[in-house]
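Next up: a single chain in structure tokens, the form predicted on its own.
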Amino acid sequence: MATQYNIPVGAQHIALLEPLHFKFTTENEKIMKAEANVGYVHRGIEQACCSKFKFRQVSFVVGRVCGLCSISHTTCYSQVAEKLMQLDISKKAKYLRMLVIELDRIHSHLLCLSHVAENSGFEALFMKTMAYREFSMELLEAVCGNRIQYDFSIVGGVTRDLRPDVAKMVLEKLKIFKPQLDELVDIYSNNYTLGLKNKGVGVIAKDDVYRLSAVGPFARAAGIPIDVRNETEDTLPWKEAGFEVVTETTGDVYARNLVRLKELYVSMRIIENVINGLPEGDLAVDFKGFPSGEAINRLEAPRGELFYYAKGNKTQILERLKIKAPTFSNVAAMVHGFHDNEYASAPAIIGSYDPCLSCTSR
């Protein structure tokens, strides 16, 4: 019988960027079993947005959440609080919101595959993806002030117009990575330090993934067409800004890969409709009143989807929030994806999942 040894990875590792610990059986350099604890952090800002905060100041809190997806964590709040003062806010403001969202997505994106090419040995592919993900950030700035926790979406609408230099800029430098996300598809997909050496590593197959409730590219990587984007029209008009589902079949590190460039080119349609066609309107809409009732809200953070639930009592603070992130949706998923996958394979699966603990343990 071979022998077993049971090997930790994490808190603190080289293939983490999380503080997130797996704890791996394996046999002759195959994985047998995995555990995960992701409980490692814990901020109580839940706590603090139901006792510290007012309404109102609490889409700038949990912008706080996460540092990469701040847009999706303040605008799902936003929602979710409109929906208890029952406000419509303007088109101008949702088309502005979905635009900061694919920009968002965009380097979220890129920064998750660049780490897969790094946890797969391929440090000069890295440098490469994050280099070309910087124009992202860039335009992240000029747009809302800030390169990272923007303060852009507000119970109401936006904080900040698009100024047509803005937009300028944003179509021209689109227009230039263009090319380069052609290029960094072709790497992915045929070199084999990183594309052709992922396939079939780390597989999550479609039934798990509906067994395991797996959310974002992690689950659409599977092939199953699942995306907020897709359900909500009443929050945000994405198929009306050119919006549609992108799917491998496969449901492995390559398929994820896949996913994610793929988005990139559905984020940039939408980015370049959302400037060709925006409409005219307020940025935020004023309002009275205390939040009174309970509502849930639902958005496609670049991981998956992103739920927030809230309740107001007709005070300046809410009764309750609760957050759920997309990588607390796929710790499960997360786990299973190792069985039966050569050790030397671990660190390019994790990459693969792009999991946020911050997000995940507030």
Partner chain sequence: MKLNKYRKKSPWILHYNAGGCNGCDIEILACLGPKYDIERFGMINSGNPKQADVMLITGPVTKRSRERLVDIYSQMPEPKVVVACGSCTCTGGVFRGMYNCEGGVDQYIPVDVYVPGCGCRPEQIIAGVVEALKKLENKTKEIEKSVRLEVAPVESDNQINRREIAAPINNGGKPSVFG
Given for the second form:
Amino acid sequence: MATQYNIPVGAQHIALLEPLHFKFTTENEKIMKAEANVGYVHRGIEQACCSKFKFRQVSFVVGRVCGLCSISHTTCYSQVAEKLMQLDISKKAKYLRMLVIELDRIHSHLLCLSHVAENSGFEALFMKTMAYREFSMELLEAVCGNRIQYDFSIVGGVTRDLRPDVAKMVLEKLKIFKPQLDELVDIYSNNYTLGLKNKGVGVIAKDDVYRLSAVGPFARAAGIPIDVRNETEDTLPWKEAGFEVVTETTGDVYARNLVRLKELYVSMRIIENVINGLPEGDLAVDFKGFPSGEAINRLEAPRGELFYYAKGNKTQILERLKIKAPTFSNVAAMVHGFHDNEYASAPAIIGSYDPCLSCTSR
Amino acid sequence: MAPIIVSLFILPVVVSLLLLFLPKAAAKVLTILATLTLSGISLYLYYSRGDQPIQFAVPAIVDKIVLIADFALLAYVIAQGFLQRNILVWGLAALQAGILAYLAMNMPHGEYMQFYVDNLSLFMFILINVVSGVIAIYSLKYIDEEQCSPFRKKYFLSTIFWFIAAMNLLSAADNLEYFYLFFELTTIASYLFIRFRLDKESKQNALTALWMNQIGGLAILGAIAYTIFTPGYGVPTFSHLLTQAPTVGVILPFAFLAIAGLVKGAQYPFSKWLIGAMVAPTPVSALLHSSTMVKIAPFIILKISPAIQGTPVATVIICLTAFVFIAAAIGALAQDTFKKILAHSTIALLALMILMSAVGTPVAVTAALMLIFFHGVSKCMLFLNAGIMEHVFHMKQTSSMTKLAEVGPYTSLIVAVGFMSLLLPPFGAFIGKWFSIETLGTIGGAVITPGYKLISALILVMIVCGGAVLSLLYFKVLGSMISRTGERDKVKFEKLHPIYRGTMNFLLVTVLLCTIALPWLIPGYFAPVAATIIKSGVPVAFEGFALTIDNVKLPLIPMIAAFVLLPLGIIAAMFVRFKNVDRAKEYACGEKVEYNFASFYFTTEKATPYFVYAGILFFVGILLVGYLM
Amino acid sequence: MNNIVVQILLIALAPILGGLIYGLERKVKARMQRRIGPPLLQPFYDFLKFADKRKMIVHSTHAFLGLLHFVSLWFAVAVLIMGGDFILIIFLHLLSTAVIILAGFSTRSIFSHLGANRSAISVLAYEPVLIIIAISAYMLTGSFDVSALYASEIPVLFKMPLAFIALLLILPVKLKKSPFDVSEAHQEVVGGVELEYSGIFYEAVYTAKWLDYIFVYLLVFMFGGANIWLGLVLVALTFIYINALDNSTARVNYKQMLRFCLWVALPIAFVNLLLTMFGVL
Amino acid sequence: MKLNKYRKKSPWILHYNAGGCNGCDIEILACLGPKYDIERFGMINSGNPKQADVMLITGPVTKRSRERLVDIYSQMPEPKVVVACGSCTCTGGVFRGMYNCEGGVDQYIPVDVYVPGCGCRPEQIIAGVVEALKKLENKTKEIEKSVRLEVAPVESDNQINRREIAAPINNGGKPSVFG
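Starting from the form predicted on its own above, please write out the structure of the form predicted in complex with its partner chain.
Below is the entire complex, every chain and molecule, led by the chain shown above.
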């Protein structure tokens, strides 16, 4: 008796933003086996960065690796290039970078949360979250000049200053957002039907997180305080800006939602601290010369640890650039998380992974 | 009249013996002739029936022959039990032999008729002779393709006519002792049929069928014993029992008879033998499921329904069958083999028939008769078609039937009509189901005791849920059958052997014609039979465009429109072809994925033992209630 | 519902009325989500647009079954408006659903199959409740005809309040609204059985949805009895309830849906049946 | 009755990401949200090619996506319009000349409206779709034939030479540029 059903999700599917392909082998809609195919977005950016673009241009190119966390990519590349060049950038530039990274985190997390709501079949919550998210897009536009693809960090610093009126606007809008966020936390944690869909679903336990080396909100939802912001102080002064780790214990979709929501509070605190304590200084440092040697850099993107490796050979063009995106680390855990779940939960689980395949396959 | 009726008993026996010796070509002619004659006789009998039941006695010598035949059969069973080393078989047979010997010594020798032919018997004659005759003709071709010796092929055909004879006798018997013999004859015939292929599984299943049906025989003996020793009854005949029942008030004999029927009707916990009978060649399944064997169950209950109606025995039977209806429907969902699905749905629908018979109101009895008739024809068609599917297309599983619509449009048409006649309005089986729901709804109003009301409400819920589960099952099968890859230019029916084609055409036309003729069939055919059973008239009236039976109204215009829309529409959908319309491939997220068909499946492995335990509990309940009353 | 002209008009206009209800629903839903939403006549614009698309089908059987679904559903609605036998109406509605389920199975499209499977499960969830309600109504009026309910002097609502509650609980299943919209579930099965339809053939399936609204709201209207205003108020309240529920819940999976319908809605309907049987209310 | 005018009253959208950076995709998602609310215009994100009229494509079409792209495009019944969202979708943008993607989506399917920007703003997307609807009104039910545009082959050098977006396509009208 043929009892197993192969369900393809992707490349084009309404529950997906990106082309990726999942093949679920299901029995009575229960997922027995899941296969992920993530290579649709491979464009060859690393090769182009090492052949086609000058190393100063590369920070704009790597921004196009991913539209959701472009600031993380540009910043991470800028930092690794600064390490190659042995540059010291001003504290103000560091603070501004933190500001935009956290604003970006707010928009990315809210997008992910709304996507989970939509994929759980909760359309009104999707609309609500999207409505509340718009403030972060407006702020990003005010600070950087574009809604996405900000090109804010460059090698040596940042491109734009934070105008006082913009700073005031940021603080005001954050104040408006705070009660809205409380409302969202209430809905995500207390709605009964959403709980049915999310609680105990797509569980990745603590052991599996270690075994499959997951990172980001993924790992934190399972109770492991992995966060680059917690570990490194050499590039950005996170602790100074008031960072602390947020964890949950259960490791299911629900926990991942809550981790993201709680991180928004932390992000808001960091943004407030950054604006209130913004030091004076240069936006960018001038430098001459070409990169040489090797360097690595890590940065906490909204999805987890972003890792850059660069090697210069004393020419305009880098010899090697390697990007390891957080979703790449999570793919193994992602596939594992589907087992023994209903197919009906699969879109919500995919949403809760917040996969970013354009980062992964570049 | 009596000689013509007797010819229904003698003719099949003669044919059965002749078939053993005649060559192939002659056997073919004889089978077809015998079928036509038998069908003709049974139709003539019904057509020329009088108001009074026909009663007739047989010479005294037959009594002795019957007794000897009884012991001979039991000896055969005991011998089989010993040879196959099955203690249940020979143990039960030996027990029966003992009881029979004791009863034979105490049997009262009054003046009474051994045979009693009323409208119900005539109704059964038509079903038995026409449908079984079609199966016999079909078997001519089917058994030809079987891998066995020429003698065994003749023997198979011969057994079919033996079976017909036994069933005819059984529906006419009035004396319980005779009834016991014919009951045992059908048991033995089914035993021989099931072990026809002589492999290990067949033998095992045949033994299961044998010992389970022995319990039915034992129950009949129990009924005879209680009849003899209960003051007031004395004479073990149905007609006498039924007339005396209201004054005597002891219903234990009826409880025993009901058990005999329920065992033959394969209700839980005795469902195993009918499922096991699948190992036999397909005509056997058709024979057992459609017109003979299992139909003994509703037949017995219908026969005794005036005596048990409204008693706790009937209540327990109703509870049991309501439970079996839903349990068997769930059991059918768990199956994938086409024949097994049919078998489980037979059990479920039998439960419904028995339930309606036990309820015993005019509409309920009419509904039961309609269910018996339409289920007989449809199931026969579906089983014979399953045989064609196995032999011609080599398909046994529903999941492999996904290509059927393209390789065998005619066969798939038959499956569609067969299943729809069990599901869609206005086919008979649907109306039967509808009547059952409406009648059960009315019981609560008629009966006063609160406990009974509660039970009838519970039963309603079970029937409703079981009906929903059954429709789920039919969707599943029809769905797998209607699936196709693309478009053919022209529908071309596949070539089938003339015998296959002829029998299937006959059954198809019968189902469709009877459906169309339903407004005339109900007052003209079913209502008189029902009136005989409940011993009072069944009011049928045409009012406007509605047919009213007792208190249930049957609006005809929606029914006719529904017939045009749904069954014909679905059949048309299978063969329609749109022109000037472009074709696109199916959406699969832009990927090229391998397609595999699978609908939801269910497993009942864990639940089955509980079904059996519940069934045993109900059977004990029937006896207990019968004893206490 | 005595006037035959009104009945025929209602039957003829049923799809249009349903379309208006659907348009209103989209508007109300958008307002509940703080959006402006489409114009009220949006469903009809969609309808007219689909009439003008290139005809593309998977195969003729599938396309024909879609048309048959629409026609048979309209027929069921017509019998309901004319006040026919309740059980027959429920069966007819079930069978129009059966047609679309068969259509889902007839293609070799995976999502269509999943949708058909889920629709079949939904039928299992709501059909018993409806039949039990029909039997309760019989106990009340002594006739299986719906016209007896329309004519009931005391509103049926006061006689069978629990039946109304049970009906409200299964309505989301029938209307394919959250939390029980498993059979349509866009994010999971991309619309289910309606996935493979396009152009004029999709129109049949799309319009059948409107007829479903009429069917459901007529069932609700029935609870008002002879009092038309009470019926209309009930319809309006149900409309608001359905939309509020749709906008405040996530979709549950089919097992949870089945469990809810069989263990919560069915017992409530059953208790109502008992109450009517014993003449408590 | 002329049914053409109803086409632009109910455009149903199909969105496919052909290897983009997600930037434009989240802007399309934002269009669905309450702030931009494209359902005002009767647009529904159907996610199903068989019922869609407008195809929104993002991304520079990687080699692996192109087969899926054409497959989904061919399942859409005519009349239909294609809107290329974002610079890289129009021309290849920053990815032009990278080894795994080719310059722009119009190499595979006919594009009606090009919406530039990296990433394109929701307002731009809405304006692009509205422009596409004007074209949709005049389209026929004939099958749209894919045509390969007469463009210079993409060179894999360090020079970024932006292509002229002026080549006429077969169905008459000129492609529109927005933003």
